[in-house]
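Presented below, as structure tokens, is a lone chain in the form predicted on its own.
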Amino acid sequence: MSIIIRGARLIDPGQQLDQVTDLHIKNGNIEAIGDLTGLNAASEINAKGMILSPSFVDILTYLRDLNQIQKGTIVSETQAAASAGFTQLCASPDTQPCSDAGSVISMVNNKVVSAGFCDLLPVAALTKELKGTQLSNMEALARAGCIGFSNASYDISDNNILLRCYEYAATFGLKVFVQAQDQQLGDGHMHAGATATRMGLDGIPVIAETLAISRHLLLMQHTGVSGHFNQLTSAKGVNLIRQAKAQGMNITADVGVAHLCFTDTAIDGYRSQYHVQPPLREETDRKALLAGIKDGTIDAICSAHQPHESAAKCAPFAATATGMAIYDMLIPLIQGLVDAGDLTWALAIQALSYNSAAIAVGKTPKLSVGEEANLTLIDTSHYWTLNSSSQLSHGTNQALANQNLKARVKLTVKRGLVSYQM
């Protein structure tokens, strides 16, 4: 396949490349970057105005399938997360069946390429069963693919056990995945704030994020294993991955786009749509956040794509399913950031696609001629409106539905093929 994008705004964080000019796909490759008039392909497309840059790799989903296809398919989740400008998924651990065996994470594998929108970056579960009390076996699911291992959101009570994976991860050079919640300060529905005391809710402090970030420091500093941190929430973990870093540890964090975007006060009125876990938290959290993004404290940001069949949230808030369907409105949420001057594209770039790719593969993409064509396209001014005709994920959980929503992604190309058009 031949492919010309033209006048587009190449921006590729890794070399400081930021230029309007155009780029030619061929045989699965970068051909050519630069003036190409006079040249011609099969498909050319007039990109101006448009953001062309390295697709996207998503840190943290839920792709749902198995034993959960009322609220999603593979099928229909990595079609829209194609849709979003992502080729490549880390999808969470806590499938029915788990996904702490071989057999599992092939099966699933099997499905996204069979689906062939994007590729699974499996994370294996890091205890069998996710219940914290006997290892995976690590070492063979690695040599199965598996990238990384996370016990999800739940927590690992025993620190005998926490250990022992550390240090058997750290011996077999295997990165672990923590989503940080102390179990037992955790259990709550929303952030423990001025909203929650109004709405007669249980609120999670910020110290259940502190605090469990704060062990798992330790024992990652002990042992020596390399860890990766999802789903920031508060300016106090911000801080406390800021510190270790300055001290050289190997670890790494994310942000859910939900996060940069929200805060608890949009629960108000019990808008189940809002209740996610961890938390949102408040306005300077969400500051914080934006800020660890600029400083580099925190490297990648998230979707957390969570999809929900409507019976889900259609219940009194504390009842109803935490999660929030993202893909759909991805683009539109870092537009705004954008537009609100709370992030530049280049940021969220890095954010979603260089940095997201070294923690998950060790390897960054390049806009750069020869290189394989992983490309992302966005149309940063194009109206639409999310309803049910123009979304594709099956989750009903849009926290935006039926608003009008300014940008979306025009093309996401996957080893040199057209993995979404719009």
The other form holds:
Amino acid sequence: MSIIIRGARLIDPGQQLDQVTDLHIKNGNIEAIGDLTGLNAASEINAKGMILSPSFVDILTYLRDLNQIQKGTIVSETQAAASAGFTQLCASPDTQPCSDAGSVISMVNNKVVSAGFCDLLPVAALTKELKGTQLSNMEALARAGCIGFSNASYDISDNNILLRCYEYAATFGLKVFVQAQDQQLGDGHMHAGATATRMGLDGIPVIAETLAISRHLLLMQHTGVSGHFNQLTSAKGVNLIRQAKAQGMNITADVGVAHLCFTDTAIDGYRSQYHVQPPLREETDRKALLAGIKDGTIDAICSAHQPHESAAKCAPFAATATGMAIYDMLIPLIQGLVDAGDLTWALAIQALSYNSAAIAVGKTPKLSVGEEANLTLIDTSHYWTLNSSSQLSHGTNQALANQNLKARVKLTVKRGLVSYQM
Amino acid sequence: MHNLAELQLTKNGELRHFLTPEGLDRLMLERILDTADSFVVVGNQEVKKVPLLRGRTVVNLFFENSTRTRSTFELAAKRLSADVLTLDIKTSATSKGESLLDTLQNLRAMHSDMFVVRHGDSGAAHFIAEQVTPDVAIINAGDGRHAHPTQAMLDMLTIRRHKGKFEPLSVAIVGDILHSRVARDQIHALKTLGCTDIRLVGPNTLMPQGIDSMGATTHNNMESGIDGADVVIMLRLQTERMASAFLPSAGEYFRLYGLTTERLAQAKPDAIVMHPGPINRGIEIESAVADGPQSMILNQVGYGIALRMAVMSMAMSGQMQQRQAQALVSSSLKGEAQP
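Now show me the form predicted in complex with the partner chain; what you just gave was the form predicted on its own.
Once more the chain from above appears, this time first in line as the rest of the complex follows.
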């Protein structure tokens, strides 16, 4: 397999590379970078005006399947992930059955491998059945290939248990992933603010996040465990992470793309497509999240992709399922931020690829000769409409359904092979 | 902002659903009040029926317990000569969405013309109007803590009949603002009708975040909150608020926020006292005030039937106009298709 991508803008944040040139892929690796006029390959792509970067690593996604095939299958959702430029996925352990045992994780992994679109970076349950009472077999799960441990969106409210989880993980140098939201204060349906009050929906105050972040930070500091915070939502939350990093704590954090693009006012009119957990907050929070990416407080952008069948979103707001199907609209959403001047593609690529790979596998990707070819090519001036025939995810919870969108992945390459092509 | 006018009105600007006063203009709210005024007279006649809804089917769908609201809606529909079916539907917490959809689709298949909906989830009536049965008129009889538009509008009717214009009035709403669907709609309606001094009185635990953005001022102190007020609206305090730690005790609440004769003296001498009922004597209001000359509590009940008759007849007529317009369009389309 030999592919030449001609005239693309190569962006590699690790090397401060931002240059228009050609790239040759051969035998799974990057064979050459530079002016390749005169060289021919079996497959050639005119990528003028497009962006070529290391492929993306999703630090948080939901693969469904198993007992949730009405929401999406591993085939459909990993293909959708490839179409958004991802080659590696950290899937939430919140599967049915729960990913707290090697057998479930290897079953999921086998399905991902046979689908062939992406690689799985398994995150296992921190406690058995995510119940927050008994530790999972962390050491064995890590040996079986799990890259970290998470209790998904289930808060462990018992400090004794949480302390032991962290002590045990620290013993073996294992990483914990945290969705920081206090269980009791988080018992609501959207951000506590003027919109929730007007609509009469139970609010989740910012203190639900900041209280939980503070508690996790103290326990992480006390135990020395390496921690990663999933899906920050608030300006105050970003500040806590900023302060902790300034103190030299070994932590990282991500933000969901939905929280970078939408605010609580999108829910006006009981729009269940915007019913997500943790909740969308206010414009000042959204701006603070973007600032957090710029100054390095927030390392990564995750999809938090959660496909649902249509019935799950068709009910009075509080009774609807939480989560958004993100993959089909991820690139247009990022392009929207770039067009609005909120983000640059270089920063987005750093957050989607370079930093998320560093967090998940401790190794950063590189656009240089001899490296394995894991690449994403984005056509940033492609206009298209998101609808049931153009989307790949089985999720019908597409917030931007039937809208005209800008930008799309042209090509995703995994270990030198095309895993998605528009 | 979501277009609530578009959802509630026909293309010609007639009412077809009544979900909340939010989004409706002053003219529409005044039309509702004017129509209700005319029905107050009907209630005083020997024969209380008018034939406005003859041959129409009204279904009262009560997913939540309610005796008063349900009976006043039933009475209002009967006085309009409608065929009335009242269903008490208990929902299980796990299958709310499914059972709601199924129930509604079944009732729609029976060619019902109007649903009066009371549901525990905020936005339930909105959901039904928008997504389930757009061709059936929906009257919101209370959804979660979001809205209770007929209660709010009957309160407006009470105020207008006893105080006249809204512009110069100071209105204090006292008590559990957090859980009150009535308070939210009262604020929308008062603002739209021209009232500029709306005060919310209660402790911080019962005051929702960001409520001031709706155009009201908040007061923790009862005395300053009702000082010089023309209208004092007391909200019902559910006893479960004590168990869930919003308040220490009914006694302390009454001491701080209960409306007594002495406290009422802080308001204007001709101030009126209102309460959506049922009242908790000795918790939010003293008996001497509830039964006193300034109390409008029983007048409100009578106005409630008139107001509901007004809204039901207006929404039914808007819905019928819309159906006729749609039938006209589809028959003309068919006509074009034929050679």
